[in-house]
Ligand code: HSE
Amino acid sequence: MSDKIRIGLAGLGTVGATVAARLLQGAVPRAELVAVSARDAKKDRGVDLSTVDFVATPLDLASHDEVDVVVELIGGENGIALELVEAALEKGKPVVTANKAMLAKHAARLSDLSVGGDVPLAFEAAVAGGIPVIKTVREGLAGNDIHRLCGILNGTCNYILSQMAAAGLSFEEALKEAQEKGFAEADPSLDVSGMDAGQKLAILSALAFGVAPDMDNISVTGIEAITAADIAFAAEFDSVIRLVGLAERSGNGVYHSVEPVLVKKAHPLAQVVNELNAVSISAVPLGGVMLQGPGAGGGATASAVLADISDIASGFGRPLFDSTVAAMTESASSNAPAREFYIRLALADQPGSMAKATQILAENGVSIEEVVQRSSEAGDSHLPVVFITHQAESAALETALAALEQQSEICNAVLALPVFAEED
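Kindly present the structure of this chain alone in the form predicted on its own.
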């Protein structure tokens, strides 16, 4: 028997082909690629696979006599990817995956198989691309009490928002450019809706706080409603717009959100541009640490997959969650903390519109700190107006916005974004 662990790889897309090539080049000395599975055995992927066994059905890798470790790079929260991972774990074979959707959806089941059988399930590539954030939370911060975790977890959204600011592009133009450069899928809905970042946040929160990954407990808002005007208004408040995921523990449980927020230009998260990701962690006794690196692209994901393979080959593999986290608790808090907000309205160009809008906000407990109003141009019936509020409860803001939306004679196009709050 070989003294190397023998790898069975399912999925030969951009990431899988890179992983295969690196393994065949000996990039992980203790690992050997012996079998692969993909839809088309004849497709040219730029890597010579003539020395490995091509398996037609991915599920057969779990029972393959020559495979010690299964690497799942098929994707999808259900279907063959889930079946393969479950089958491998049931047979006691370690698994490496980049599949955040599957982990977020089926954490309880996979945790039972992995922890119960003491079988490693490695998933560094599932969160933040090439940034070793899983290893940092699980190992680097062992012994710390993590109380806040936030960051930019989706390279596609960050690229779009960065280019809207840097090049003055519309959302549609920036999205098209991201697709052309390979930072966005042909169907970008999972990314721009915020769901991709939400799945990653669910996984990180499970590790940091021991709460069950549950997308129903995460407030998710995407970036589809962000306009070039919002980008320009944010700049007038010395800010940029970023899609930020937040998991924060309080006396009521753990609050989770993924949403576009205004971030002051001086804040480190504002400096994270294009396809980069970043994760900021606050813990005791460490204090704070921020990790940054490529979050989109095949190279970043392949790097994380190879690191997981190396760990397992070196005997450092571990179950999906620690035994103390296996019996995970539910996220207990669905109430957002009080925050400042950016509110953009299109107010009717008529006397009393501004006064009526501010009155409605005040009656619902939302007070104004700053205002920016555009001058009218010929033919304009409504003028863009932006408010920055003092701290307000989310429930109060929602009530105020609902009241404003009923005032069709004075305003339309209502949008509200939180202002990113640094930790106290």
Second form
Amino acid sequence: MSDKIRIGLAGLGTVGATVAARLLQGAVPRAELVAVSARDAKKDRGVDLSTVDFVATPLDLASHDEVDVVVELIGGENGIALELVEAALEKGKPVVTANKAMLAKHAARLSDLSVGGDVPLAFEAAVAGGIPVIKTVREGLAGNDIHRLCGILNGTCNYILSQMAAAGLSFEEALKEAQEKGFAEADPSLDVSGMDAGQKLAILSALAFGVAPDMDNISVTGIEAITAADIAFAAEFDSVIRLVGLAERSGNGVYHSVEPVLVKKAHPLAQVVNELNAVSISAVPLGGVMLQGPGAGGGATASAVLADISDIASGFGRPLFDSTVAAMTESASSNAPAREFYIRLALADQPGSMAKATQILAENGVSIEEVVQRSSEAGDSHLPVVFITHQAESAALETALAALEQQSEICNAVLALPVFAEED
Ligand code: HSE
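Coords for the form predicted in complex with ligand HSE, given the form predicted on its own:
Once more the chain from above appears, this time first in line as the rest of the complex follows.
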């Protein structure tokens, strides 16, 4: 038997083809690629696979006599990816995966399969692409008490928001570019809806706080409603818009959110552009650390997969989590912290509409810090208006927004974004 671990790789997309090429070049000395599966065996992927066994279906990798470790790069929360991972773990074969959707959805089952048999299930590539954040939380911060974790966890959204601001691209143009560059999911609605970032946050929170992954405990808002006007208004407030995931101890639980927020240009997260991701972690006794790097794309994700393969080859593999999901806390807090908000709306260009809007905010205890009103273009019946509020409770803000939306004769296109606090 070879002294190298023998890899069976399922999925030869952007990431899989890079992993295959690097393994064949000997990038991980203690691992060799012996078998692959992909939908189209004949497709030219720029890598010579003539020396490896091209199996008929992904499940063949789990039962393959010469495969010691299965690498799952098919994607999708259910279906063949899940079947393959379950089959491999059941046979005692370690698994490496980049599949955050599957991990977030089936954490309990996969954790049982992995912990029960003590079979490693490695997933560095599932969160923040090439940034070694899983290793950092598990190993680099062992012995710390993490109380807050936040960051930019979706390269596609960050690319879109960056390019809308820097190159004046429309949302659709920027999304198309992100897809062409291989950053987006097969279904890009998972990116722009914030779900992809939510799945990554759920996994990080399980590691950092021991909270069982549960997407129902994460308040998720995507970037679909952000307009070029919002990007321009944000710039007037010396800010940019970023999709930020946050997990923070709050009372007896952990508060989780993924949402677009205004970030001051001087804040480190504002410097994180295009497909870059960043994760900022606050912990005792460490203080704070921020990791930044490419969060999407073939090379970045392949880098994390190769690192996991190297760990397993060196005997460093670990189960999915250090305890079963059943043993984790389910306590998630729904209490959003009080924050300042950016409120954008279109107000009818007629006497009293501004007074009515500010009255509604006042009645709900939402205090205004700044107002910007644009003059109308010829023929416009409504004027764009933005309020920046003082700190407000989310519940008060939501009541005020609902009341504004009811004033449809004077006000429409209402959107509120939290302002990321300077000290965050
Ligand atoms: N589609 C993901 C992103 C990349 O845009 O961040 C893989 O997680």
